[in-house]
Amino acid sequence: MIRLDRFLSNATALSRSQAQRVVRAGRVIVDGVVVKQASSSIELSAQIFLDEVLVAAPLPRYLMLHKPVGVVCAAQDPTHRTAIDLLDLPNPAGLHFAGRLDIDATGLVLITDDGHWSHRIVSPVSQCAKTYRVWLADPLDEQKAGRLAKGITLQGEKQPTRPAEIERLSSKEFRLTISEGRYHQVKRMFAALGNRVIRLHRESIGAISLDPDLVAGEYRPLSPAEVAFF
């Protein structure tokens, strides 16, 4: 079930307020009946006509974005540009993030309006792996790096993190794969070792990797095969 005005705004170029006005004007027919209440709940299988033209149900959208620094993963923000602002798409209402990134982090962000699909990614039960490239303020020795592979207790928490996969790229640069989504987890993991993350870039979520052809700020639809990963 979905509200009639939301259906129209998702399936056409109408804004939510414009959809409400056309409904009140008696221009919308649902399964052969004129409906003038914009808040009416309708089945997605219903036949909807606007000005005698059939309105097709909108297909779910699945996108990958290369998030740049300074952009927040939010639908709206009074101060900063949002990831949704970067999308040149009609009817962005309903789009949400399957895993956010901090304002100073870059890399892969998945955006969709399919709540069931995104839940399979972010649910703790899924233990979806996420891989990050991490640059540190100070060198990190093998002993400390090994603590991450065993699980480490974060400040203010009692339960240690799940074991992580860590690959050394240099003394201050690592590739880290985790299967949790705790608050600021990557930064807090290295802080627990007495170090500081100065740059963070997400390379992949599950089997979906950031498209190398996307520069920061660009996006593209996921392929059917990528959508099918979750």
Contents of the next structure:
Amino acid sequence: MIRLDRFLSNATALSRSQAQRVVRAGRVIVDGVVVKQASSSIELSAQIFLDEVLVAAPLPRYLMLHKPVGVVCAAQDPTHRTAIDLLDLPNPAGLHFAGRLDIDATGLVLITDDGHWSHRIVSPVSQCAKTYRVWLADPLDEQKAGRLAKGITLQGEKQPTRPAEIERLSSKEFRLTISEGRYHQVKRMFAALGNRVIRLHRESIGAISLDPDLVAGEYRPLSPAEVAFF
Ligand code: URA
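Could you drop in the structure for the form predicted in complex with uracil (URA)? We only have the form predicted alone so far.
Okay, now the whole complex, with that chain kicking things off.
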């Protein structure tokens, strides 16, 4: 079931308030009956006409965004541009992030209005792998990198991090794969070794990799195969 005004704003270019107005004006017919209550619950399978034009059922949306620096993963923000602001979509309400990135981090962000799908990505039970490219302020030796691989205790926490995969790309550049999503986890893992992350870029979430054709700020719908990974 879905609210009628939400259905209309998902399925057409109408905003939620415009959808409410057309419903109140008696311009919407649901399964043969004029419905004037915008908050009415309707079946997704309902047949809906607006001004005698059949309105297609809204499909859930699944997007990948190449997040640039300076953009926040939030629905609204008083001072910064949000990742949702970057989307040129008729009805962005209802979209949310399947895992956020910090304002100074770049790379893959998955955005959807399918809460079951995003739950399978972010739920701690799923232990979904996320791979980051990490640039450090200072060189990190093999022995310290090995501590990340085993699991390390973060400041203010008791439970060590789960074992991670770490690949050395240079003395200050690493590829790290973690299967948790603790607050600022990557930065705090390196901070626990006395180092500092100066640049962070997410390359992949599970089997979905950032499309190399997307420059920072661009997005595209996921393919059906990518959606089916979760
Ligand atoms: N870990 C961090 O520290 N920041 C992010 O944005 C993602 C993971």
